[in-house]
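The chain that follows stands alone, in the form predicted on its own, written as structure tokens.
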Amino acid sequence: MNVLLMAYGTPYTPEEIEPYYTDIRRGRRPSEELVRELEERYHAIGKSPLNEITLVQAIRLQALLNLEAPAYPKRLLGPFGPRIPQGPARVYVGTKHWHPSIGEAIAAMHEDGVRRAVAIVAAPHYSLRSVAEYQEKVEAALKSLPEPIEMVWVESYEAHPSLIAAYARRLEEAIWRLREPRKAAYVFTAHSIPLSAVERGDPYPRQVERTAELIAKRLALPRFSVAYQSAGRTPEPWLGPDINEHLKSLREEGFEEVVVQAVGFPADHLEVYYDLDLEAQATAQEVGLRLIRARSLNADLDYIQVLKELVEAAWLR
């Protein structure tokens, strides 16, 4: 069994911020002002652990897949024998905007003789601006190979029972810290996308709302809402409500405590540490709102179990 595990990627050093930002902008070099702003954000959080978390996710997923080999049904028996992976499961890491890149990962897979693999992004919701762009990069890399690799995709898993349980477990931990849980507000966040994508039928907002609904139902929350964060620096309108504006509205409605859970981001990174822990927290303090953020899934074993279940199910298609 072979797996291509993908994540956004992040620069390792301050010197890498500008080329990283250029890659995000599809080769268009950002202005000095934009680069300086991003450098300041990274400096404010200290360091983004996203690359390290992704690597640990891959290591643990590979270990779990090799620890428990799945049963293969007879329907996989074809004219050339059963489609059973030869040797241990192997997980490759490819990032969307830095190194190891998706192209570098697929090149390594080809060198190792991989001819079939499961492709999965460490993000539960499909969007034209997220998973679809990963798919474009994978397809571009595959076209450069002398022999094909069959990719079986896990495109989304917003309602996977084990994922909902993992998120609910962390939200429950945050609830224990509330003074009055029944009077608190509960907000689920995800990365904003341009409204133009939503108008083209992007399922992303519906999937985010579905994740929020299932977590809220599991914990019998008295109320909940969805807000978006980390909108791009472009003139076009982005999906809202913005988390900071939403926090102000909650205070105006009389709420004194709020729990925020970033369901669109399994791993801690810049947009969790800066946009929520610094920026949103500052907004909350400014308006007199006590904000508690539920911890992220990161590379915890319950999230690795989610990935394992998804990968195994996809491999058997």
Ligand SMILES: C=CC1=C(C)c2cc3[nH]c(cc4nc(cc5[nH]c(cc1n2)c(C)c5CCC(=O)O)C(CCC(=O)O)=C4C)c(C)c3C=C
Given for the second form:
Amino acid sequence: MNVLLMAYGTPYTPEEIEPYYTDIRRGRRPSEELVRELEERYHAIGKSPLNEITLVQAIRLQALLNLEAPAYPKRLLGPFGPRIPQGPARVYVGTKHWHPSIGEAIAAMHEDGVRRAVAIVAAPHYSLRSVAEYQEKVEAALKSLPEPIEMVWVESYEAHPSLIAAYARRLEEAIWRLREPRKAAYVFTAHSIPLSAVERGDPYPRQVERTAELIAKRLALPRFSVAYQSAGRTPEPWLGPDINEHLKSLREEGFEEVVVQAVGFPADHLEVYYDLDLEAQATAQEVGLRLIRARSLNADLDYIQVLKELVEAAWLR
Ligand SMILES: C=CC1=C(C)c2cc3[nH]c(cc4nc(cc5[nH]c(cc1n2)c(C)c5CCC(=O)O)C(CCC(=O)O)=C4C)c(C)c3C=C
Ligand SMILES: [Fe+2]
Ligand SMILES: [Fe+2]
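Shown: the form predicted on its own; wanted: the form predicted in complex with the named molecule:
Shown next: the complete complex, the earlier chain at its head.
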């Protein structure tokens, strides 16, 4: 079984911030001011752990797939290349905006003789501005190969029961810290997308709401809402409500405590540490709201189990 596990990617050093940002902007160089602003955000959080988390996710997923490898259906016996260090499952990492890139991962897969693989992004919701862009990068990389690789896509997994259970477990831990859980507000966040994508029928907001509804139902939350974070530095309108504005509204409605859970991102990274732990936390403190963020799934085994279930089901399609 072969897996291409993809994530956003993050720069390893401050010097890499500008080319990384240029890649996010599809090759358009950002202004010096925008670069400085991003450098300051990275400096403020100290370090983004995203690349490390992605690598550990891949290592653990490969280990778990091999540990519980199912009996091998005949038709899956494929041409394995000369470099097979251990069992039959191999997980390759490709990041959308940095290294190892999706192109580098696909080149390595080809070199290893891979002819079929499951492609999955470490993000549960499909968007024209997220998963569709990963798909474009995969298609472009596949075109440059002399032989095809068949990619079986897991496009979204917003309602996967094990994912909902994993998120609910983290939210429950945050609830234990509340003074009055029944009176608190519960907010689920995801990355904002440009409104133009929503107008083109992007399923993303509906999928984010579905994840939120299922977690809320599982924990019988008295109330919950969805807000969006990390809208890009572009002039176009982005999907809201913005988390900071939403926190202010909640305080005006009389709430004193709020739990925030970032369901759009399984892993910690810049936009969790800066946009939630620094910016949204400052907004909450300014208005007199006690904000607790539920910790992320990261490379914990319950999330790895989610990935395992998804890739195994896709492989047998
Ligand atoms: C659903 C869409 C998106 C997800 C999920 C997402 C995750 C994500 N983003 C960063 C870091 C940055 N993103 C930036 C810009 C940006 N991000 C998205 C969409 C998603 N990102 C869009 C559409 C854009 C705008 C691109 C453009 O045309 O300019 C940037 C640049 C600075 C900024 O605008 O904030 C950074 C940095 C991470 C690390 C991440 C999750 C893992
Ligand atoms: Fe982004
Ligand atoms: Fe972003």
